[in-house]
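The chain below stands alone, shown as structure tokens; this is the form predicted alone.
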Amino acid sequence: MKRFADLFAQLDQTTRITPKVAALAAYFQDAPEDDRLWTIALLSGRRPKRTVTTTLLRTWAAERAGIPLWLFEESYPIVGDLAETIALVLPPATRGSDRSLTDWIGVIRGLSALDEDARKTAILSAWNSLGPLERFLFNKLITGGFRMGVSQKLMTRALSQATGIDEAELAHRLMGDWTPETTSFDALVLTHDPAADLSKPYPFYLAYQLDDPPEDHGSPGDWHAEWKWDGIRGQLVIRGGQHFVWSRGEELMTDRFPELAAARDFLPDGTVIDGEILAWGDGAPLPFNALQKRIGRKTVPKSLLRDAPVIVKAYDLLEWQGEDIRARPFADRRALLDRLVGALPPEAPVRLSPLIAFDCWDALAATRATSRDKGAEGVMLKHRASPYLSGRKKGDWWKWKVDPLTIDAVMIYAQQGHGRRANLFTDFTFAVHDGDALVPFTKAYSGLTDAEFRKITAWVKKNTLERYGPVRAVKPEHVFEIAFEGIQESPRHKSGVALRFPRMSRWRHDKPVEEANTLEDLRAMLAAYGQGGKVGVDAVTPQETD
């Protein structure tokens, strides 16, 4: 654990990429194999499950520190992190420990089999044998909230330096349905057998947002364009007579979309398709909230299978006849995809995502403007010669999203943030007018600069009307422009609507509260843009909310 804590300290002390990669590479060369494997697992999101509730941890930490629980609870939001708060309030350890990272993870995983008293004894013993930083990391692992400030891409680069294995090859080896309990460092990294895991997907190629004019990217003839569908990016893998469905977040989701099993009847073995999982009905995508109802379910009731059937809109072909074809130009992969998917019958759960014909950038811009009518978020640009790479790379793939919807709203509640923003008010609730009342309709916590957060924090402290635990009701004096990607009906909210990806796009110092938008404006936007609807004559457009 000391070696792992030293690694964490080195990574935490710099924001520069080169020192982070060097520290990780040195660790992967020198650490025990089991610890190397667990470090890879932690950095790729494979954390041990939470085995003790945070309520018990707070209670035991306050008791061990000899402080009242209320004082611990007051300290927590100021520190901004539960694991760090516990590590700070506990008295110094009275003994040491040389146990490895793997040993301590074994202790944590074993807690679930113990009764509450035995768990308490085990945790107090651990706290009493770990130094401050090791104790902090132990707490992070217990709560299941471990983060190391290193992307999987940087971890893979460091592992490549330590082993001499190509980075792109390593990225593929680390994909799939593995855990430290089901493999070893040697089997996963050094002597990888491609046939060992038929379900293994490929690393996803991710696009950058197009902010510059598309004209800057050369001739339109060098590019393919297609719709950017609003669903779940995924890979459909057909191997060994089985099918597997993976999300972009590397989550195996096969059981959540049972209708995709029929793909085995239409696609040959050795096929991997990159595409978008969409709820689909009457020849068009259903609203994202129809799909959202299925995302968190391990089993899907017949009613949801009937009301929100899914298909895969195929973007790209990554494996063909068992061969990895990612290095081929996109134009060639797309031609194969057209032949494979384009001729499938309507009952097949895989459909081709059509290319958008355009002969000039202005024509594509005009098509892009109709994206919401198509149930899309915008268009994708892919260079005809581009290979299918790993991760986010600039140059060949771009997402050209439509401008967000916006509405002006009044801030009515504020709450402090966490981590480095624990001393700032960063989480806000916003409302719109409904007659003489203000009706809350969304929360947002991003979009402002650090200077603006400091300014609004000072104002909140002076203008608090009431407190509800960590939440403060404030004077309704400030208007913010809220940007969002979509709007849908929501019976759970008093306003009757819910926004998708809301954030603060600007602080409207120029606008008095009386000129903020109304609930009727929100309902008009719902009619225009929600539930797959199209813009009506009287709908509120993004410009009309300015």
Contents of the next structure:
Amino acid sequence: MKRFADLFAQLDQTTRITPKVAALAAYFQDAPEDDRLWTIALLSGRRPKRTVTTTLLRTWAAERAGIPLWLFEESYPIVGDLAETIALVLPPATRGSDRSLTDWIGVIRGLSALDEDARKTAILSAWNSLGPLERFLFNKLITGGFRMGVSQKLMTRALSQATGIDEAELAHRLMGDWTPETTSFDALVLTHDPAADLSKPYPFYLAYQLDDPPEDHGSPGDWHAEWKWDGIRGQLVIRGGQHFVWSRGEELMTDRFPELAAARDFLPDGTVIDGEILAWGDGAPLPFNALQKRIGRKTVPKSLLRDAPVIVKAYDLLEWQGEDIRARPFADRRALLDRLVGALPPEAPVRLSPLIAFDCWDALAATRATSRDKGAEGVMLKHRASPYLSGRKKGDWWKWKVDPLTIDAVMIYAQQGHGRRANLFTDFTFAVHDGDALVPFTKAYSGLTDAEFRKITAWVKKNTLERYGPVRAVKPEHVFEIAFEGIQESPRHKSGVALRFPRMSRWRHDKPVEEANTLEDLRAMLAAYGQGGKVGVDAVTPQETD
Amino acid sequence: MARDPVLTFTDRGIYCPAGDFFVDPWRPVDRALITHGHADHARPDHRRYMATPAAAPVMRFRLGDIAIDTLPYGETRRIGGADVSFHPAGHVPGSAQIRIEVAGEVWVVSGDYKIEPDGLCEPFEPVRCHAFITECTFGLPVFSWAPQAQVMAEIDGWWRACAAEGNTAVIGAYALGKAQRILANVDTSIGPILTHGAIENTNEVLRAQGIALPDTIRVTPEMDPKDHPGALVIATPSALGTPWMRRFGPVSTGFASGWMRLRGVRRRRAADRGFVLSDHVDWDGVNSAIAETGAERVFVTHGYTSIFRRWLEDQGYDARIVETEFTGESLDDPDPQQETAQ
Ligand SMILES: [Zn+2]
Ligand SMILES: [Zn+2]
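Take the protein just shown as the form predicted alone and give its structure as the form predicted in complex with the partner chain.
Next comes the full complex, and the chain you just saw is listed first.
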């Protein structure tokens, strides 16, 4: 574990990319092969099965630290990370250990065969033989959610440096349904046979937001445009008589969307489609919370299948007749997609995402302005000649989202942040005027700069009116512009509305509290934009959808 | 009739009715007893100040021509109906806990303090009392400090590696206290030490009062850092990442603070290295300090006050929160007095 901890420290100690990649490349050359494989797994979101509940871990850690459980629980949100909190409260280890990363993972996996007392003994003994950083990593292996400050892209680059294998090729090899238990470093990375894994998707091509005018990108005739749907970006893989559904986050979601199995009846083997998974009804997307309900369920009750059926809106064709066609121009792939999907009957769960015809950029801008009515969040621009690249790249594809909705609101409650922002106030509740009263209608956490967070933190400390546990009521003195992507009716909320993806877009130093918006304004927005059927619940984890 | 408490808590600060004075008040008052020279404790515009002789020069430097009366550690002065004395707090040079006795009842205001001797300031001394007003900036069990020697060895190791790779090591530290603590404890054989102007100003004040510090070179527009290869630069926190740093060429940045104990904060700060080094007490320190006072009543200020109060109540103390305008160990907010002192 020491070698792995060294690597982690090197990655953690710099914010610069070059030294990170160099540290990782060195590790891929000199670490034990099993450890390399596990490191690739961890950096691509795979982890050992959880064999101890976090409840037990917390209890044992508090006990070992000699503090009451409530104090542990109060400390955890401030640190923001359970594995780290445990590592920090424990007394220093009294022994050392030379076991490798893979060995320790073996210990963790072995816990499932033990009874609770034996598990506890094993965990306490591990804590007592690991240094501070190793102990944190050990806890991370148990609790999951590994973040090492290295994206999969950088990891792939480092692996490419270490092995001499092309980066895009490696990205493809590392995709799919493998675990370190089912493969080896050699089989996965070095002597890879793509046919061995029928489920394997292609690396997703992701677009940047278009910030400059589209005129800067040449003639409209060189570009295709289509709706940017607000669902889950995914790939539908059909091979060997089976189908697989992958999310952009490389999560295998086949079982969550059983209705997509019918795609096999309409599409031949050797087909891979890039599209958007949407809850769909009456020719339009259902509100996003319909899809949220589906995402949360591993098995789907019949009622939900009926109320929130999903389809795939097909954007692109990546594999055709068993052949990888990503290098062909978009216009050609799109024509093949049209032939494959365009004429399917309505009962097929795959539909073509239509292209938007436009002959000048102004016309497209006008169409884009109607996105909300369509239930889309904007349009996508794709160059006719563009190959299907891997990862987020500039130039050939752009997302051109509609501007967010905004409202000016008064800050009334503040709460301290977690983790990175443990010593700052970052979580705020905002209100609009309703006669003499201020009615809270949304929370927001993001959008300010660090400097602004520091400033508001100092202000909150001096302007607290009352405390309710961790929440402080503050003087209604500051107005913020709140930007959001959608609005919908919500009986659960005092204000009667819920916003989608609210964030602080501007601190309105120029606006006195009296000039903030009113509940009436908010209701007018609900009337204007609430019917589009596109909005959902607040407080959901933003699902990046491009 | 119930007696007045020895100290009361007002919107100007901590007040002693028997002696008609304040301790570290944040609004102008007639008489202010000051625990130490940090900006959140020693504020401008009081009519009369009292502090230790070692704290006075920095206060004069920062607050200008103030009327300041000094009282050495351990000596008692009668003010009205109160007996007052100063005792080492181990926080920064000259820092004190203030002991106030009225009719046999003793209260102590800790100011900011730490337990471990740092080789720079007068080591902390516990003072017995009935009521203790303590800071709890790091009053959570996740905060515990490694011995200073270990942290200094980490800093030395980093500096040495930077020097070997041809990078300049730039460490961010408070201008009063942390900067000199690093200065007094690093291995000066590794290379020369350059200092930001605000820090060097404080160094000059401390040297003039007889505190021994290693030689340093002030960073000025005229100096050429290339003349000092392998240097360690001690900068104010707010200078990190600003154009001021460009003159040093390729740098590695470090930051020394108790907050560096938290990985999340360390990452947000975006320095290459975080060193866990604080001039405030850690969890074990604050608990042992409270126990050693023998106090039954404890008032907690700056930090995780509501959690720490609950913990103290669990331990059988009569514990309360005092709202103050002290800022504790702030990571980002520059000490405004220091920043203008360039
Ligand atoms: Zn201080
Ligand atoms: Zn303080």
